[in-house]
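So this first bit is one chain, no partners, the form predicted alone, shown in structure tokens.
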Amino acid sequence: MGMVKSKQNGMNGQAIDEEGPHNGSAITPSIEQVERTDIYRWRLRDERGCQTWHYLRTDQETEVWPQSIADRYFLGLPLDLPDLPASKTPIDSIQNALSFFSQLQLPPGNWACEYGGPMFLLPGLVCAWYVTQTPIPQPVAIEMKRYLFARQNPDDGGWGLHIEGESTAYGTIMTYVVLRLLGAGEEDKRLIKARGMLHQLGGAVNGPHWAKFWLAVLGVMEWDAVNPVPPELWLVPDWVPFAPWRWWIHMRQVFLPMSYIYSTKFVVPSTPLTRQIREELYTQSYSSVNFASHRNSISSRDNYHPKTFILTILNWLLVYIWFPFLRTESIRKWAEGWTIDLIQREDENTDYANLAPVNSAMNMVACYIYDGPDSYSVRRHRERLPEFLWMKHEGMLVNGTNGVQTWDTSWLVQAVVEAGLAQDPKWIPMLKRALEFLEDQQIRENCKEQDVCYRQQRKGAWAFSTKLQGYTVSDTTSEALKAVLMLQSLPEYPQLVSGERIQDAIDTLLTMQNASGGFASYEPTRGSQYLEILNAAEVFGRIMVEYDYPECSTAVVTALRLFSKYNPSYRKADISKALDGALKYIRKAQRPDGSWYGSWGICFTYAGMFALESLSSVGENYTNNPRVSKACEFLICKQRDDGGWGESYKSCETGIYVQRDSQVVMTSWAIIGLMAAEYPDRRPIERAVRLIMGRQQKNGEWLQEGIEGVFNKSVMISYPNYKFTFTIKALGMFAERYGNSSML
């Protein structure tokens, strides 16, 4: 097979302008070469949320298929754009934003962004890819290659989880080995810099699980290494507590297509390229090294949440008792048999989409094995994974998921409401599209079989990008929902989404409750805490069950108050019931310093955002409530001398609130927060305002700062789009709080 296959005119493009040889072999340029497409010849098509980036063939092409406003600013291209009078007030400052903003709205009326930062999201494509033999587009490897080596540490030439975090193992074992079977040699500097690096994190012996799965599938490490994935797992009846379907919906969906991989011991065929990479990612000899040694292994930078002692003795018995002497033949067989028999419902509730990337790629490769090479759910897989793809002007990334659009739009939506401009005739237009984008999203119905595949109710909700993905989302559902309500309450909007519509939306909120009255993101939790102690990935933290969220449940309680505005006798006891636990939940949830720890976006600031709106909603505020005052002091002990608020991941890893330069996303996020409850001195909110305003450019943007977002405590992933959703909002609120004077 050798290096992946590379088209000369994939992604609909043609051979490229390039600073060094593409020819299907492995090159070796210096450190001082940069391979690169002609950047003005990408495009990005949006079909009904459907995100997927093209390559121009040829200059008629791009005459017929000119660039964008959205594409050029996607590329990091100039965009020729006008400067817009100075902004003096905050609706000043909106205006010019939405100026800006608007000409970014795609043709089905979403917004579209970058959904990047983890690193191990892309290597998993391309592994799927070289296993599967999926020819790759050159402009689309080429892209690849220098996106990951601009993301390379420049200090120690390692990667990191993300694009902020510190070398480690798991980014700097997949990234070189992908760089590899993109083409790049062995001798390029960079990677002689990366291979250093990886020696002294103690080589691939030292990687997490995750990513001795993809080494041993590529068969450049014996599946000796890594710990078991026992696929008879799914055969467990559904009582039993540690059973699959309990665990949150990304482990179970990644562990279903590994666990039938792993019971397969699949390995690509080797080729002179493989066995070379042998050679060069361990600190000793391929042969010489001893791997079935190694299953435990992992680089300290790695570990953040350790193998507990049960899980490690539960690996023993399963390698050593169950696999050699107490596995038959038909229980493998058996076992076998119904993960594939999921990963296809999988695959067919999402039109093979999937949940994310991490388990699209499995699902590929598992039906790779399964199917054959040239079946329907291979082609299908080849078709639908480049949505995940993201072109930037550092070259191509691979999304979190196949995209934002629907969370996004929604942001959007609200913001310019709650400015007041929603009756502006300049942004009707806009928000009628935004509208037909969400009417269009919404979920229809439950998936086929949904009990059987152990699916979350659907019917009325909105999936976090698309319909087409077709994930209930708890917060997502409640802040489209929300936009919808707050664009129809007005005479200047069509009622496209009907009340039984609306009413299907709160059918499945309801659903989605805690007994602790709190609520999840994807579905109610469905298995205790304890089962963390099964935690095999090692790298994330909170990954094995569902939580409680401070911010879902904010989003549910303020759509069920807003919808009970409109509605207040349908299902009025459930909605009050649901209310009042939720409010419960997260006073409850509150730290003795006043925070709320936020799970979805960095960290203390964002989560206390949404728990002082909720609060709000029930009339709780900094003068009738000492709880909301706490938080609030919170908030204020933390602003910066230039009036901002700056917080680091490392606040989401540690739980201890990390300082880090003002942002302007984050100063959004403490403001809304304080206005919500009413805060009584406006001085330190008009200080944020004022930085706010300060740093928008004269064009009506924001540029990128630091990274927004998080999960699983450990992996940090960007919300561009937030420096405008959010900061409208926060100016909006400001202007109607204390009114639209001059502030700069």
Ligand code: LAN
The other form holds:
Amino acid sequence: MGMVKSKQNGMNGQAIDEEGPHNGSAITPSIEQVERTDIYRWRLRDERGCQTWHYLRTDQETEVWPQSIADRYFLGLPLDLPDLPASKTPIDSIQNALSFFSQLQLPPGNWACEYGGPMFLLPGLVCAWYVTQTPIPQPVAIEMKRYLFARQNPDDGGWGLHIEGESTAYGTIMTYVVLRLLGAGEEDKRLIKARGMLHQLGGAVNGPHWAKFWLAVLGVMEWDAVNPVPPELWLVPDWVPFAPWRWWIHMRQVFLPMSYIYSTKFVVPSTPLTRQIREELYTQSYSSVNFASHRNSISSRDNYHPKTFILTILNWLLVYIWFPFLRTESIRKWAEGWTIDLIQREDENTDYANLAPVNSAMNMVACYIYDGPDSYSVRRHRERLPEFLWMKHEGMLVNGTNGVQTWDTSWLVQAVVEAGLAQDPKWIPMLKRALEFLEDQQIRENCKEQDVCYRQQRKGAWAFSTKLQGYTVSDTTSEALKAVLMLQSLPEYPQLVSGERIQDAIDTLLTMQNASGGFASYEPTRGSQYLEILNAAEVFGRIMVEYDYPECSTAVVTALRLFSKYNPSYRKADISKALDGALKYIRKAQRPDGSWYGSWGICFTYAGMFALESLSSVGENYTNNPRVSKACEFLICKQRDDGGWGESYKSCETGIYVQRDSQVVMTSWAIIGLMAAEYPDRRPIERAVRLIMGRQQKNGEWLQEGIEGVFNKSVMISYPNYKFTFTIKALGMFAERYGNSSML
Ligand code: LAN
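Alright, leaving the form predicted alone aside, put up the form predicted together with lanosterol (LAN).
And the full complex, kicking off with our chain again.
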């Protein structure tokens, strides 16, 4: 099955790049004899936010399409930018940062970056390509292997759930298998080591549910070992408390194609390669494994959320009673039919871009099974999947979404406005382009038959990445709206987004509030948190339903307040009620020690910043409010000796603040919160500002430090642009509050 195209392009695989430090992250194990492409031939194309990486084959092509500064930066190549005048004041530092960061703005006006971290995304894509006989271009295969080897744990040979995590069965099994599919040999020393680790973890039978699912599809595990994913759940009436439409959107959109594929028990035809892999994944020969006895086996390293007793019983009933005795052929057909209908709606609503890479890869396989290998749907998925790929100095990875376009662009705009530089002629063209991008990306229509496919109202909203993906997120809509309002209120900027379109955004935001007053991510919460009982994925926490988040709630609070400033009459009573509710929730979510737990950034510094901004927006500050002073004291007591803040991802897993070395991003979050709260002693804030400024490079950039983001409590994800957006915002707020005096 000619998976990896044979060498036909004259690519020499020689190492000629000098790996720059900009994108380097905390752990970069040294690697020997790595096959690589010519890094100078890679280019990023961005068409209205649709980002794809291209490998140019000929010298002529490279001349016609030269590498941009942004390309070179993303690839970790030297930029040869001149040293800027040394900054003394916070505004000097921001000017330098903008001189640098403005050069990374892409033609449509947005910013981009690597959005990696989770290690289970890339395997999904490769499995889908393998199953659907999609040829993987050789440069992609080479660079994916390079990335995966670069991320191999040098001590034990395994891979984790995310790039900074310890090796797990999930990470190790899936990475091992895809390395083999990508052409890495069984006798490769690195794979021998990985196999050792895999066997130490008990072999593939100890993988979590999502690993077993893919292994079964690939035919290197039997379906008997996979816990049930019954599509008939989609048939239960909507009023049933556990009906899937009530689940968190990522869970139900993954469950959807998974349940279809599970029901068909599809297995890709075996090949010599898959037959060989079968013999590599287990601690005994494949034929001697009793797969049915391993449905519930799982390595302790992966068992972050152990299956509940109730779920185990339900699985037993499904396996031993429902499927063999009760499920009729007509029920199966009905369930599969409705499931495929919903899959097609998701594909159509997003033109096959899909919610995120996990469901996208699975939808492609479902289309392959249902529509056949040469169908339009499979071809369109084949065209779209590469939008998740990202190329960096370590090789090629898969991003968490099809980009960070709207999110990061909105933050940059706000940071510059807060620094008082939006009217500086130097930055007007950059911000105008950002505004044009945001205008272009606003979602203008609801989904077709949104109720049938359980979609949230979205007219007027913004999606985290692009309008094409098209899922409103409460905070992305809010941050983008704020960015638009801030710029459009200045005479230098055109009114690109009309008043009516802004009201559409407000209308949609107001549909997203929970009864608690808080805001969740994509939708209001639709089901009870008892649904966590049905969390079958083992490796993640808090995934089954939406929850209220201080981050999302704050974004909405600040957006609604800003909107009311410009338009005090529109839906005045609704807005004021929404604000009261959101603030009530934020106050209630504070922990007894004064902190807030962050769900999307690491962790207490992130949520603390948001919560304090919310409270400050209604005038609650350190001196007039004990809640705020307690929150400040919490942050202050976590400040490190060097003046910075540094929080380990362990905070997210354990719910307890865990220190690590100071990070510019977390330092910025902490002082933004303190400044919003009007913390009375400026000395700790000054020390933090010095740390941030002191770490700025001569060309204006900050170097990548530890990982910044998180989801589902256990998975970390990189937000590399935060080292620009939040530093600029923090320094800008400082200059605005305390004056732009010399700090260094
Ligand atoms: C994201 C990225 C952005 C993030 C914020 C806007 C920062 C947040 O405030 C709300 C939630 C949201 C939109 C979010 C949700 C979950 C995502 C999409 C991700 C963390 C990026 C990747 C992740 C997704 C679930 C990855 C696929 C994994 C599965 C377990 C399905």
